[in-house]
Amino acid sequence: MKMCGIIFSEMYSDELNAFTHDRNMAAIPYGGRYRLVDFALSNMVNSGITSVGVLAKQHYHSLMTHLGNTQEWDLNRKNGGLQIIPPYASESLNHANRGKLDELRNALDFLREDTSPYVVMADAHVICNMDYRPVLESHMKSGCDITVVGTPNTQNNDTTYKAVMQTDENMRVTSYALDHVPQPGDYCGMSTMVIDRQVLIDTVMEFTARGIYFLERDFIQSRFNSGELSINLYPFEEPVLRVNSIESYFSSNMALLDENISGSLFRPDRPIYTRVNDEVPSHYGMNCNIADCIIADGCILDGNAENSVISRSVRIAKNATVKNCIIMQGSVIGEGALLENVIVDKWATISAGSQLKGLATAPVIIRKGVTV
């Protein structure tokens, strides 16, 4: 394969700190049975990439446990395979995230040992199903220094994106803005890009030696503005979900209830792989009422659930009602409890008769393992 892969696992850990106080962002549960990292990693495997480095700065025990021996992704190989790359303890473990170039400095050995001419880099917070091979083909045909993937913006809104771009008729980028609100006709970056491997190595070494650490701002934008860097844009027009806040995490899970979105993400020709946990089928009680939900295996459902994402081994007791909620693995909803717009982390217990109500824009969050 002409590409190796790099996955940035925790670019928005601070914004998701309700879930990342003891786990890596890429290991946050999603969609009832997946983790955020599964999408970028599966995309790489489905694109024929057999050498992947996952950059992890902290709390990566949960990520290592989830990835295990990587057999589900067919990456338990003698040559290549998957590497979790932690920071050097003496250099960058004790300071805040300074940028992707700083993280890539820890991956220099991985990049030097690989023989692929190109690198595809992706963020774990971007949920989509895509083949990176056409991106590489577009990059090679363009002759540009770097190719970025973006989604077309078709409507007016006030959402700020990390990168917002304009292009000419040949899809060469003519404007590159950061942390900007796009206008119709602009492209919103997906934090996915292809670059020559040796160029990336040289860039990381040069910039970090000068105390410069931000890939998008200090390398891409700065050199683009000075005319030293040409950027090709690959348009991606299928559904893309971005998890960079509590609100977007909630809405991205709820979006799976839309068959058009879930059908685009979970395709038989490009499956999303995850760690396999054998469970018995879910049990539906005689008087339960379940509507418009995603239900994983191993659940015991004696109560009511509507428009919710229910993970493995969840128990909903009699007369309990769960509406517009995300209930993670092993949690227990007590008899008569009422939950609406609530995110319940793993192994939490909601006591009988409890009432918890939030908003779709500000859901109530019950942390892992607590009893309410």
Contents of the next structure:
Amino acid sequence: MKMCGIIFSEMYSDELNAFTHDRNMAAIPYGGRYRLVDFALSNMVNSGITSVGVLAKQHYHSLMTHLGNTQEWDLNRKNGGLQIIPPYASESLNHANRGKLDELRNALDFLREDTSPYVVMADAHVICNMDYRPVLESHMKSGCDITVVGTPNTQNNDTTYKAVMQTDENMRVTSYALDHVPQPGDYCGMSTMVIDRQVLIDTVMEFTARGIYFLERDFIQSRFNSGELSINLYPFEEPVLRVNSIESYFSSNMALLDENISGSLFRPDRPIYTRVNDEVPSHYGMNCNIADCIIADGCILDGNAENSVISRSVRIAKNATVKNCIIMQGSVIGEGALLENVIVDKWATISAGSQLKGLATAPVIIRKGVTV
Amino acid sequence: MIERKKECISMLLAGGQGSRLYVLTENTAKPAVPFGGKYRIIDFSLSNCVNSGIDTVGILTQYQPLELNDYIGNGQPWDLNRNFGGAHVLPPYTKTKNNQWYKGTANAIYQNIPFIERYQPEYVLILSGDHIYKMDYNKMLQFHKDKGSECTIAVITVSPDDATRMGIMSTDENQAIVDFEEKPAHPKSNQASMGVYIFTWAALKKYLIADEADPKSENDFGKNVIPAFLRDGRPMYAYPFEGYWKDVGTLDSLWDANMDLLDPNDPLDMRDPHSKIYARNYASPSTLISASSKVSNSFITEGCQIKGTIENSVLYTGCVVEEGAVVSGTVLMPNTIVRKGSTVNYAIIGEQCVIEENVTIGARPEDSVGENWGISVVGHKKTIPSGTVIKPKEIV
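Given the form predicted alone, state the structure of the form predicted together with its partner chain.
And the full complex, kicking off with our chain again.
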């Protein structure tokens, strides 16, 4: 046991507020049966980490219900296990996002009680299947102060990434830019890093005492620029999906239809665990027509579905059609309804005959529990 | 010292070999045989216990217990990981004086008297782990108490034909049992035992001890203990059960019961949120249904990849059906692969099989001649080489 884990469950963006209205980022449903947090959490468990702190700030009831006693992740342990770390109500609650160092201050007790020499930190909204053990190995070998994980930027696109890095041939970071557009050959940060536990504790105490709260900007970048911090980059070449907007949420769900991506995310040797619901297998009706769909258990499918992600216990009635849609748990699509580019949150009802059409870049969103 | 007690505990007989399931129970006990997409047969009895508020279940194993032991684990999937009570796997064990296997169903309970006495129960529910049904045992227990019964046997109405293969009860107008016959040639009634018994523990204990002392006894509930209760005129009642109940002891009945799940009227009431059937879950992703597939009237569990044609079938977790393959009227058990160009009709395919390309298994009844038709069965972990033809009724 060489590492403990920290998962940041918030993202601090209003981009997804249609879904984060009453749940935090980590608890957003994904891929028919998962919540975003399942990936980082399963990765930690599959890397042999038995002590994980999940930092939560707002609306974390849904996250708590999802994690339950954490039996599904095998984290119901006497020693270590999983802790949800809420903010100290008196201090940070009234402040809006003040940064990861501020959040880590709430985790100081967790970090101090742990005995592992290293900490791995990950964001709940970065979806991948990753073994953190080679990252730790690379960190120890490098002798650097911190190791960050990045994906090679193979195509020159205009997406802005949190951290964009260049390295020398030994994977030492030579340039560290934030909220920047990557060039070919650059590495795009995944907000996943390994650091010495004591260094992290000292850093959090020192910085927050001075009212400095941003991990990437105020600690990593600033210390790197002044030559006080050496950064090792661990390149991750497998598919990574970053959810930070409605558009990327939509495309990350649809990406599961790509067998290369789903094959990399769902490997039998490193399964992604989630809460068990004991649903019945899905029933595919006599006249259903399903093409290119991801389908969870408990559904009754009598209508048509194309290019969609259908979560647990969804009902699609006769002659209803869903196309390019994400239908979350327990929603009902009434007879003859037609949905295209729609995200239907949990337990919503689409009345018979309704027609809803969005655009791939701007899907229509139906809120949780709503009847349309 | 005041000791903790349980009013009613359950003893689940899970030691059966299930020899009429042939290859499917070659290396595993019958209760561990997969059923209904994501379940094992034993899940039904276990879930019924939990849903009836019975939180102490002794699971008596004997034949090929490894898979079953593993499956039950600490009982957590059924909410049976309890501080006092919960699921306990009870294999036969070595004792100071004599060592023996479970000689019969009654002897299995006899050997576990010390386990039962730990809970000082008023009543003991005896179940067998090889039936598919949903039942509220609490209602039956209430019936047992109301009637002042010492032995209550759940019964279901069967056809005269089926009656010749089952334990048949004759009752008076009060549901009191007046006669019991095991597999009668000329049944006097259509009330068949479901293999679900509630005994008042004090009475059962007495009879188990007496039965053990009788060297001529086969130590079996149906053959010895229940006839002894009847002979002595003990208060015995038949509890009439209405609803879906199926003995899945043969390949045909196992196939039938799987196909019953496709009935849109849901005779087993699988979707009732208050009586869920629990099972050990494996972490597999949602099922992927590709554009090249054609799926109709089927039960498909999470973790499958479907590119071929599936009709009137039940697919368990982790099955792969490649493009151009056809699976019809078939039960595919967990993690089985059907490769391109293969056709599987009216069959049960065991766990972790690989059906290579262009294999033909089974046939539709309408395409086959008369007597020779029947379902085809492939055992667990078999690889069927390309081009093989497996005929209807064949067991591989």
